[in-house]
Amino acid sequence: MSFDTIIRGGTVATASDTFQCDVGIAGGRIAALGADLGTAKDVVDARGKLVLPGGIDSHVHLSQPSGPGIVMADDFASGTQAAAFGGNTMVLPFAMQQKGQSLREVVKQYHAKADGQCYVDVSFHLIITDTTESVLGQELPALVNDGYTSFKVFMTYEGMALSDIEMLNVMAVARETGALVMVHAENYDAIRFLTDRLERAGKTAPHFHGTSRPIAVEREATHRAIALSEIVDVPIMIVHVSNREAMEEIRRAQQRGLKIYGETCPQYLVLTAGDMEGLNMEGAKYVCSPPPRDHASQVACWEGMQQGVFSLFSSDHCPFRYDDPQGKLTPKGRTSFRWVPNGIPGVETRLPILFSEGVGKGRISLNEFVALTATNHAKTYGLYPKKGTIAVGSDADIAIWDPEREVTISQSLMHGGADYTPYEGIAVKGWPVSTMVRGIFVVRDGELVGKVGAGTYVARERSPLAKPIAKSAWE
């Protein structure tokens, strides 16, 4: 058999196995795994390298409206280019509804932003902020049928936080349609109370962002989200968990047999609240929600991954420029942490940080790394086995890694639209050197060789985690 490409001599790893194997690719898919595969138009020498499923970052924000006078640093072109250089072959951004908007119109707008602008494949989650009868009764069920099979709800933020009854109604639609609900769990009223008190006391510097969002507001909201999901009898994914207390809420729910899932992020493994204490406005570079915590919380997040409480490791890439009045240094942001744009860049550094700190330091295995960064994302969001693994018939979405390459993370190495990385100066060992999407190199030997527009939109199946459950008493 003749192939388009053979990746030869590498060590292939999936979520379950590690083996020496050549990979034969034809028509954008993996056509064969084995030795002596024959000839190909392109033979890639992967001796001494790891051949892994391309990363899937299922929690990123690109080209998202962020308030008056605020502009997100990455559009789909810059964000997906950064993703490719970070060893990712697919990202799942959010199509965010604003009050009064039709969900269908929101999806149309995001497709217009993304179509022809992506280096890697994309699919959209929905963000639900306006739970009107037409949205819940007509638009949302129709969009789930069209392949938008997951949506996010917020328990905080002005204009976005849903009340308990609104969350219950959204969860009921998820139950009826087989969609998966993602939850940003922080108590909005508690944050408003603390923010008001801090500002009255003149405590407005960026590091007070963390003070306004203590662990208790995340723990309480996580507990409440789990209780609401139990009432409706529907699975949920608690996203960007930052600490032990919230993690333990998820663990207890899982031990009781509830279908509650968890996700954590790099900022909760290698950053702390102390990073927000930089001079002048430097601390604004690290403002995100939930905020980075302390060393004990880092240990807990590692434990959550090691013990399977967290099945996903995502970046929550939400980039703003720092030295920019439309970014972190917005004039209002200079008056109080309340107005500093929430979010940090991370799609390009997610995988190297976890590989180095996790696999390299013996905290997780290589196979667990693949599961946490690719396979579980595909399984969770209705993409597996088309995406997320190296198997015959799967898309040839592959990242080739040099496990010995040592890099000190620096903004000078980044490829996105932000003007800083919060991980500046962190030394890592292990780096993706080539990234292939559906059999075509986007990045090869550290150089951009793919074309913008090569990445496509992918409609998704319903999540196997969200299969319809037996009829409840309230139905």
Contents of the next structure:
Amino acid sequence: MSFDTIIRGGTVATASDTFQCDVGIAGGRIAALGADLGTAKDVVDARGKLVLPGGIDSHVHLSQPSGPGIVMADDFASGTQAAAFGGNTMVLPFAMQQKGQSLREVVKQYHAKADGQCYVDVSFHLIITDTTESVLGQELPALVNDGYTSFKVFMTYEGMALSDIEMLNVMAVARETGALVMVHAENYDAIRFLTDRLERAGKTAPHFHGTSRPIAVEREATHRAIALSEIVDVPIMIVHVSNREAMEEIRRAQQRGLKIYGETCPQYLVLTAGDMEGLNMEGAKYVCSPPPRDHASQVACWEGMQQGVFSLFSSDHCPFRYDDPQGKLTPKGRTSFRWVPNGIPGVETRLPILFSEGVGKGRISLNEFVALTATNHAKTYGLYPKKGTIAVGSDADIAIWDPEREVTISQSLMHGGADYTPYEGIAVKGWPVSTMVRGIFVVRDGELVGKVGAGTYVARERSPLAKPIAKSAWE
Ligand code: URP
Ligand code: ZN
Ligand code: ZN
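Now that we've seen the form predicted on its own, could you pull up the form predicted in complex with N-(aminocarbonyl)-beta-alanine?
Starting with the chain above, the whole complex follows.
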């Protein structure tokens, strides 16, 4: 058999196994796994390296409108380039509906932003903010059939929060069409109440963002989202879970046999509310929602991953520049936490942080790392086994890691559009050195060798988690 590329001598790991073998690649796919595969046009020496499925980051925001005067720091080119340097071969950004917009128009807009602009493969989740009859009755079912098989709903944020009846209606469409609903679980009214009170008391520094969204806000909304999903009888993914109380809500639901899934993110493992307390507006660099909590919450998030309550580890990359009138420092000329755009960059640092803090420190195995960062994302969002594993027939989406490389995370090493990293100064051991998408290197030995536009859009199958279920009493 002839190969385009052979990755030779590395340690290959999947979500279930770790083995020494060569990887033969032909026509963009993995064509053989074994010893003595012969020769190829390109033979890559991977001795001493790990050969892993490329990371799939199923929660990133790129080029998303973020309110008047605020501009997201990454477009599809810069965001997917950063993703590739971080060992990712695919990202799933959101195509966000604005009130009054047709979903077809939204999808068209995001394709115009993404097509020909990506370094790694992409696929969109939809964000539903306007649950009109035509959106729910016609557009959404048609788009699910076209491969947009997951959508996010928000229980908070001005102009985005859905009421309970709206949530129920979206969930009913997901049930009928076999789509997966992702839920941002925070109680909007409670946040508004607390934000107003804090501002009236003159408590406007960035760290009051944390005070305005305490754990109870997230726990209550998580509990409610689970109850709504139980009523409709539809699976949901609770995204960016930050603490024990929300995690325990999900665990309890899972123990009751409900199809509730969970995701956590690096900010909940290595940042705390204390990071939002920097001098002047420095704390704005860490403002995201839900906010980073405390050490006990970090422990809970590790436990959630170790015990399978969380199946996904994503970045929630949502980058804004700091020292920029369109960013976090003086949003709209104001300095209250209320106006600081929510979100932090993280697509490039997600994998090294989990590898070092997780695998390196014995909290999770290498195979669990692969599952949490690649395979489970592919399985959850209808991409497996094309994506998310190293197996004959799968796309050759591969990251080669140097498990011994020690790096201190620094903005000077980053490739995205933000002007800071919230993980500055964190020392990690283990770093992705090369990333290949469908058999073509995007990053090779730390150098960008890929071309913009080489990353393509991938229409997805329905999530196996969202397989149509038996009729409910109300149907
Ligand atoms: O603060 C965050 N997480 N911003 C991104 C939008 C979202 O809610 O995921
Ligand atoms: Zn969210
Ligand atoms: Zn997000």
